[in-house]
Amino acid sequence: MSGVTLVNLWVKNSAEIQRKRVETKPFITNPKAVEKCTRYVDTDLNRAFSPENLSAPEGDDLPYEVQRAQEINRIFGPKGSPEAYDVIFDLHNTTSNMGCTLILESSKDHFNLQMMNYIKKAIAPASCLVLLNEHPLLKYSTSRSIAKHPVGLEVGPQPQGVLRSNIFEAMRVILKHALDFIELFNEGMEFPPCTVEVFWVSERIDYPRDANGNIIAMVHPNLQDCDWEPLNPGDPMFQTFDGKTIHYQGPGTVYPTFINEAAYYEKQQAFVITRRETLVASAIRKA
């Protein structure tokens, strides 16, 4: 709801997001889902931007979100082309206790790394972590993937269909600083090399299930709401319905996030595990 509400505000009055040297376009990607106050109508739009979907013959028989993905690709793309938008900010809320999280698609995207470093410094001492999602088997076809520099933003915890003022304002502030960064870049400012701490997604963890695929355990109380905190071998991970503890058996310390995310039950995901790394961003300056 935070992103939807902000975009609707900016559609009515875009003064807040205008910069002299930045062209911005607020856009609701899934209006039918917004109208129904649901995540999607036929299929998850944030998995619909695959080459197969974008190149499929157009027609009313396609799922609504696939039709919408093709339309969005025509407006902001085409994906992978020189004409594609430079940056897309993909605004999301999460039910997980993740706080403010920027999602980076590539460790080699030095523009985005510099932007995220700028945002992190601008909002300090408040926290904004960076999730790096570039594992070839774990990436998915998001709306932001159309842009040359895709940026995801997750802010939570916030229940689906609910608007919380603190979450709303946190998202708003991050977008302000992101646009300020782009304006400075377009004015010719040079950003020197920097380091950025990221959490690299290495694996998705599903809930324990029985032979029929039914969930037989919940996220353990010691892990619930502990996004980004270290999970060590032997730490409690799940709790079965009869009270037994299932422990983490991995080889070393990891950092789970998207813990017990409501939207991911259908995707058979209890959380993702990440490994903390430091990336070096090269200096950038507009040519």
Contents of the next structure:
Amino acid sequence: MSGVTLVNLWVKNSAEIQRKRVETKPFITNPKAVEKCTRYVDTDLNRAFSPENLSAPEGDDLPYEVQRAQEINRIFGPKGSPEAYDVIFDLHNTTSNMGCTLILESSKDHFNLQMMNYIKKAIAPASCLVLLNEHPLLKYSTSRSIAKHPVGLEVGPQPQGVLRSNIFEAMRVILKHALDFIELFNEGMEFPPCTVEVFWVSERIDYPRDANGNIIAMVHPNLQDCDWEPLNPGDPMFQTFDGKTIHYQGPGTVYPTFINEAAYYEKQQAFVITRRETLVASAIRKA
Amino acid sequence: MEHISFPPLSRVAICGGTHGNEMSGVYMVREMQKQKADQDGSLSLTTVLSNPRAVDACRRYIDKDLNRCFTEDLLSAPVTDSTPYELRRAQELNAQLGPKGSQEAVDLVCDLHNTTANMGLCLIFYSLDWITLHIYKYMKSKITSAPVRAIQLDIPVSEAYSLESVGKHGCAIEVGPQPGGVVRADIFNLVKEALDLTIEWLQGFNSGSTFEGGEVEVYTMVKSVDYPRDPTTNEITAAIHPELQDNDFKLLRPGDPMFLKFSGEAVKHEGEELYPFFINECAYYEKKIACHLGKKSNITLPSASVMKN
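Now the other one: the form predicted together with the partner chain, given that the block above is the form predicted alone.
Now the full complex is given, and it begins with the chain already shown.
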């Protein structure tokens, strides 16, 4: 609900998101789903921006979200072309205890890396971590991928359908700093090289399931809410409904996140495993 | 001290998935059905997945909130092709576990729920029922991992609208906080502990134990408060204030902040001091409820044992 509420606020009064020399457009990507207070109507919009979907012949028989993806591609894209928007901020919440997270889609997007570095420093000592999803199989076709510089904002924990004040205000502050960065960049400020710590997605871990596909265990209480904390081989990972512990058996320490996200049960994901890396961002300056 | 006796309580129904996205009950019922838990000593247990279509869709309900469909009027209304799914289902459940108000009704209905509010473990019931109050007292004495509280709704049984009113005795076991669609192990384990203790109490009761009376603390609902809304669009203009959020059952005094508007101002509580609960429950936005406010009181429970014939 944070993104929905913020965008509705800004559609009514956009003063807060105006910056010199920047055209900012607040936009509700999935209005039918918002109206029904559900994640999606036919299919997950944030997986719908694939090349196949975007190039499919238009038609009312297409799932609602595919039609919507095509429409969004027309408004803010076309994806991959020079006409595409420079930046899309895609506002999300999660039931996982991820705090404020920025999601990056490319390790070579120096503009985004510099922006994320700026945001992290601006909100310190509060934390804002960067999740990098560049995995060839696990990467997915997001709505923000239409833009040249896609930025995902993921703030949690918040139940679906609920608006928590602290989560709402945190997302609002991150956006404020992001827009400040763009304004500074447009004014000609040079941003020197910097390093950015990222959590690089490496693997998706599903729940243990029975032959019918039903889950037979839950995220273990020791792992629940421990997003970004080290998970070591032998640590408890799942607890079966009848009380047994299943341990993590991987080769080394990993950093799990998206732990127990409501929407991911149907996507076969209990959590995602990341490794910590430091990326170097080149200096950037407006040409 | 006063003493009260009851006939044995041998037929018990455990219901989950009355709201299809409240996952502790869904998984608890499935697990009990897998373990084939239908006879436990003196107890005959019936496990019910109350709203299977909503469970499949992982939604609170399909057409209408099932847990508002159990008034005597709705249970006796004629069913036609256009009858909403949940009204039909309520009549099926009433036939299976009731009929409400009759001798054939099961002795106890325990309906498992989750809430997004930080309420710990709550037993919710309509009128003062010594059996449910004893079960509450027993749970409260044994559970240490979470606060255990009781909420009384003070509605006469004929107007009672929820599933547990179908049994001769009934309570909702409400546990939170848990998001819809999520099963948390800590919350599941708490629900399991509460159910195990309920069954333990019933076994003890049926086998002749006397349960000591005493004072118990109960919250009684006084009123509900809606979110501040825009008068033209009806959209909410504020969120629960960070100082109220997650502070279920912490006394709210006049002047204490309740809401924080998107424009930055705080909206304060006016009126008498009351205890808030169901603070920021997801399903209540559409019912125009930001939280309930209630009073706390002490009730003296008589000691209880089974009637010997």
